[in-house]
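There is one chain below, alone, in structure tokens, taken in the form predicted alone.
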Amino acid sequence: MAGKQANHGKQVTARAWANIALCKYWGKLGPDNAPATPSLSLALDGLATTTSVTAINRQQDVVLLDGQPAAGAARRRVLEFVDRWRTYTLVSGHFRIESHNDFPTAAGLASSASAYAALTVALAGHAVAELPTGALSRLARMGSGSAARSITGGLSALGAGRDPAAQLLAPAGEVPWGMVVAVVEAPAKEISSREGMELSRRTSPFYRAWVLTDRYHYRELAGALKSWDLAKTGELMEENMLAMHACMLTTQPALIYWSPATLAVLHALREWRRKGLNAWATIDAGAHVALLCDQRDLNKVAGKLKALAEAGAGIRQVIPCRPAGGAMVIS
């Protein structure tokens, strides 16, 4: 197939929404972000990037993250992943990028997942034919493993494999259920999730029996989700949570991403549990937590940890969430 010209100044924006995972992803068969772990997520309405990509006259792209220059390694995986398209003779010529998150970067919030998805979905735009959703699923995959699913959006799953794309298990508006993040005070992560896994899948005694154990949640959580039921989906969702975090305790150099914050949090949710309250926690490579519970519970929740702040818990942030849908294309 061969590449058309690029239109200069033609614009294509998107918007995506990052996904926090029930079982998560955290290992890597080979290149390509091909995941050893199967995972299952839920894209929320909070978390949204939204990116512009434009054709220039120009003899190589131009990369703006939040308003700034891109540089280092944000900036070098982006031209790598836009020179993937090019040698795939999806696009040609260079374009402008121009990148904007309305939560937390490289936090541990999922970040790199709706970015790399609202990048594919403006690139797409620019390509020589239109693309089927699974081939962008797969492309996003390769920038950044999660951004899989949030191509698709709403409750996804990605399964283990060489090259998979993420398939949608049902869309935002049938799903009951939403999340509260905390977003807590925590220095900035010294070792990417990307390279914290192979860290992992090389130095840590637990990984193999993590990627066992994600596996057996995997199954265990489709079967709960088939009937929406939520306290043994949020059951399932912490043990995965904790058995991650174990095996990334377990690295060398160990991977301790939390802060006081995140067991405060923690240890709050536990009382608010016993005292009757429905919400369960996850949390990805990073301090912040994710609240599972029904919609109708969300205010309840973000109120409890809107308290805890109030007490000094170290809570910078707390945001409210309902499921969102796939990537798309907003101009």
Ligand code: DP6
Contents of the next structure:
Amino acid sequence: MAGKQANHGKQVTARAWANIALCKYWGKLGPDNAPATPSLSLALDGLATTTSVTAINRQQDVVLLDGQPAAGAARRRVLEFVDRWRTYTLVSGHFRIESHNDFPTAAGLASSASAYAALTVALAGHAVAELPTGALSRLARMGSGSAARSITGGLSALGAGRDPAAQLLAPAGEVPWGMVVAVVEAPAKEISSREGMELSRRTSPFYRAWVLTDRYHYRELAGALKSWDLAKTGELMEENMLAMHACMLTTQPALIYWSPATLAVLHALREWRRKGLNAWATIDAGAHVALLCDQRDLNKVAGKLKALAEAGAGIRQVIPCRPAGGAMVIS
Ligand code: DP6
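Alt. form predicted together with the ligand, vs. the form predicted alone above:
The complete assembly is shown below, putting the previous chain first.
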């Protein structure tokens, strides 16, 4: 108890970057977000979450998201996550948790990845013992599967299995590529990734084919990434995304995450590629499109998307991103 009292007021602030998967995690083997499919991702410097965790002398945790008290499912999820840390006796007492995204949260961009990675690292600053990166990645995964990969950042892999941690394949500084994110007009997401992937597992006739296809893509992508083969990586990344969306579309109820603007970007991209642009698309459980390209082409790709936005394609924001590092304590 004395220890707890002494810590009141202690604040740890951490930052983490969202990641976009080149090979997707969609499906769980069991509890704790145990992934059924292996995944590979790139952390992006344009999509950061900053989270402060302060020890408080209260009987419950306080959660603020972008300055507003959290409510409903988002609040419950954070409280359950912190409870788990207390159950594991990694931390004691209660906390005020304040989290800010520097990108549009409501847009449904991979925000749970950066959110749970930043929260994990900030909570770890209050833990009774130092936690190695593998343990941090496993803990972050329990908050959100994709968050495991934002702990390591750069180009990271998360295997399928009961309790995997992400592995760093290449730090941000070694990755020659980036992504341009097109935030498109889309209605609010009705079904979250969490619910959606469980529905896919239970109802999609393509689910087993998706899991096998993803494992094949993962092996092939690992090979293409070794030699930084952008064209091969881009093609495999698109195939993987389309296979995942085929599984989503054949889920009951159908998970139709795309909006007209999503398709406008995909069609324009094919045309740009025919004319020599080296960029490939991926889409998470949402309508937004991320284009993978060489870092030297980031401005060119962003320019194409901005022109498409001006032509009325329904693109709200264009965010060029370079690779980002792993989650870190900043104060
Ligand atoms: C389509 O990590 O958000 O973005 O583990 O239930 O929190 P939970 O799901 P989440 O799912 C991410 C799904 C995805 C693909 C990916 O990032 O690999």
